[in-house]
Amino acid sequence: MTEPIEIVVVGAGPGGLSAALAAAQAGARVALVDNNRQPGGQYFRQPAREFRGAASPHQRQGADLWQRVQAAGVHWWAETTAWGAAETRVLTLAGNHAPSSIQPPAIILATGTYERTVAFPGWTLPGVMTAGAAQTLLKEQHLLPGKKILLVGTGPLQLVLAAELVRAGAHVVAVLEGAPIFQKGAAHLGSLWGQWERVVEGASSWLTLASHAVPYRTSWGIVAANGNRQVAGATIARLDAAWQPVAGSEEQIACDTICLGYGFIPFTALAQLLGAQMTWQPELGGDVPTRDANLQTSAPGVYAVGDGAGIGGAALAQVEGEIAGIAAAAQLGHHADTAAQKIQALLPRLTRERQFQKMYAALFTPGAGLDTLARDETILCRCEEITQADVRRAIALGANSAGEVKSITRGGMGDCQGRMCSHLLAHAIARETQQTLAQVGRVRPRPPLFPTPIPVLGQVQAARAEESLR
């Protein structure tokens, strides 16, 4: 009889892979869950198996880490979605390689993020996509997202993606960085000490853009995407300190593709369903779970690591994964006598990466002006086609919280379950009612968190009914 799984790690990105490896090497029986068919997450995303060719440095790093995870005996549940959870530390899963539900002694959440969208006139036109979508097309499918590409947003990902697109043969018409990084960056140079891989990657990307004469503008952003059935261009403008377009600075730029990269929002739905206490920390991306020194949340036996617990990048996710994997295994009796010493040895890396995290937040957290781009007819919730005017009408009827607006408009009830729109709706409510985002509140996630086959839902319901009869 196979021994039961002791630790389930949800998410096979840098944090999840590192957590699974550390826990398995400590002697725990570990299962790794991810809804992709290959491990790696966005950062280590591997080419599709159908493609062969040279791998990028990040892809090689991810492949090496995955080989170590396999060698440690971790169970791999690929193409498996964790679509629900309960405070009794139960995960409900949908996939051919995993049980429909599992209640392990420990869970490590490495759920990552989803990209922050910005609503502006034309943002739903074909040809507008997130930077992550463009990167997935390029890394996994070896496809260019368009012919004349404009990158708009903030953060080093935009610079790196632009260089990757140029090297792949794309025509990048410009990169617009919303932050005034040249004015603010000097104060944070010390945080780059020890981040040599990032420095080299950034310098290489910069040189690539310069050698191809790609304009790189700071304190610039998008006002509108232009076109009828497809993006034909964009209206751009200089941004003030609040990231609001400066009147009179507007320009027109021709393009057929717009890649938006305005940062990330931690995916915390599973943590909330598992009973973890949340705190509002905008510098980390929004709502994040509270954690102790070993990265355990307020829910016993539930750990959270990586960007899903606060935006910090792949290197931070990896060291957090190692700490959580060691701590979770020790909690179950595996090498508990040496766990504290091993975690202590990781603290210098953790400190260095958290310093970088603070620098990143100080430089690249978008300003409130982004939320003024939408017009009454601009769609905020794409699944349910809820416009800004619909939100205003709900507020006129007396709604003043995220939950109340959701009940009236159905905003956030579509396939994405609010991942694309919940922050847009919350910011609109806060602006219209003159409340803080904390006062507007969050909409509690409800399973299924992702589209789930009806037979899977039936299996879980039947199992619960059987359990209630015992």
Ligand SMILES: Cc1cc2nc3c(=O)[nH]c(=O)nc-3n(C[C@H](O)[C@H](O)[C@H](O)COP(=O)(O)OP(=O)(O)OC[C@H]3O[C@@H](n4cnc5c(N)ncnc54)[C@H](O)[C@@H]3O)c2cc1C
Given for the second form:
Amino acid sequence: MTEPIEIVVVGAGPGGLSAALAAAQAGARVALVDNNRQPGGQYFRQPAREFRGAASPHQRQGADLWQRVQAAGVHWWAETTAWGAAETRVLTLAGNHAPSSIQPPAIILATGTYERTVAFPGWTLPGVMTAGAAQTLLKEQHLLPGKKILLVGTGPLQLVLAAELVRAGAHVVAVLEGAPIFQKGAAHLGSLWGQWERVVEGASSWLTLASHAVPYRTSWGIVAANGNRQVAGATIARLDAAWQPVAGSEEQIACDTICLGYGFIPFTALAQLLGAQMTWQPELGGDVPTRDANLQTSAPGVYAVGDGAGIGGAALAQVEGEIAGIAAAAQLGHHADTAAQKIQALLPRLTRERQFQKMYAALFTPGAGLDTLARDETILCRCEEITQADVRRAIALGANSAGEVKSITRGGMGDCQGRMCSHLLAHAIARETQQTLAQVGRVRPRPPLFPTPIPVLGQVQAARAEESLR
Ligand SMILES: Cc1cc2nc3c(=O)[nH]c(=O)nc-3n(C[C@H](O)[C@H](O)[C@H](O)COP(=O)(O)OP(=O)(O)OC[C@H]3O[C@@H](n4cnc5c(N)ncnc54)[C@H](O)[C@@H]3O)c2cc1C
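Could the form predicted in complex with this ligand be shown next, to go alongside the form predicted on its own?
Once more the chain from above appears, this time first in line as the rest of the complex follows.
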């Protein structure tokens, strides 16, 4: 009989791969779960198998890490979704390679982020997509998302994606950066010390855009996507310090694709279901689990690393993964005597990456004006087709919090389970009721967190019934 799994790592991005490797090298029996066919997460996303041999440097870096994970004997549960969890440290899973539920002594959550959407007139037109969707098409399928592409949003990833699209043959009509980075950037230059890989990537992206005469405008953003059945253009405008469009500065720009890159929101639903205490930290992307020095949450045996515990990038995710992997293994008695020393040796890297994280948040956190673009008829929750006017009506009926608006409108109850819309709904409620986001509160996630086949739900019910008969 095979020995039971001791640590389940959810998410096979940079954070999860590093956590699984560190824990397995310490001697723990580790299973790594990811809903994708291949490991890598977003940063190390691998090309589809049909494109072997055409990997980028990031993809090669990810493939090397993956080889080490395999060599360390980690069990790989591919195409497996952790769709639910309970405070008893139980995970419920859907996938052919995994049990339907598991209660390991330790869980490391490395679930990454989802992208922050922005609601503006026309944002549901075909042709509007997130920057991540465009990047996934390009990295995994070697497909361009469109012919004439406008990138709007904030952060260096815009620059990187724009350059990747140009190198792949796309016509990028412009890159609009919402933040006034040239005015604010100088004060933060020190945080780039030691970040040479990022500096080189940024400079090379910049040169690519410059050599193709791609306009790059700062303090500019989108106001509306235009077109009948498909994007045919965009209305853009200069932004003031609060990211509010400046009246009279609007311009029209022709394009067939608009990529939105307004940052990320940590995916914390599993942490919440596992009973981890959360804290509101806008500079880290919103609600994040509180963690101790070993990155353990307030739920015993549950660790959280990487972007899912606060937006910080792939390098921070990796060092956090190593720390949590070592700590979780030590908690189970594997190399407990040397764990503190190994973690100590990782602290300079952790500190450097956290400094970069602070700089990133200071420069690229969007202003409140971004949440004022929606009109009454603009859809906020796409799955349930809830408009801003619907939210206003719910408030008129007495709803005051995210939970109450959800109950009245069904906003956030569709297939995406709020990943695309809960922040849009929360901002609309806050503005309408003149409360802070903290006062509006959060909607408690409910399993299934992802669309899950009925037979899978049935398996869990059957297992529970069997358990209760014992
Ligand atoms: C769209 C996008 C584009 C990016 N582009 C860049 C870039 O160009 N350059 C750069 O430096 N950084 C980029 N980043 C940031 C970088 O990818 C992240 O900082 C880094 O990947 C974080 O690593 P992670 O391990 O925390 O999470 P991720 O790499 O996001 O990995 C999380 C993994 O967990 C899986 N997962 C989540 N929940 C579950 C579940 N319940 N069940 C099963 N599996 C689950 C996800 O599918 C994913 O594979 C990008 C991020 C995103 C989201």
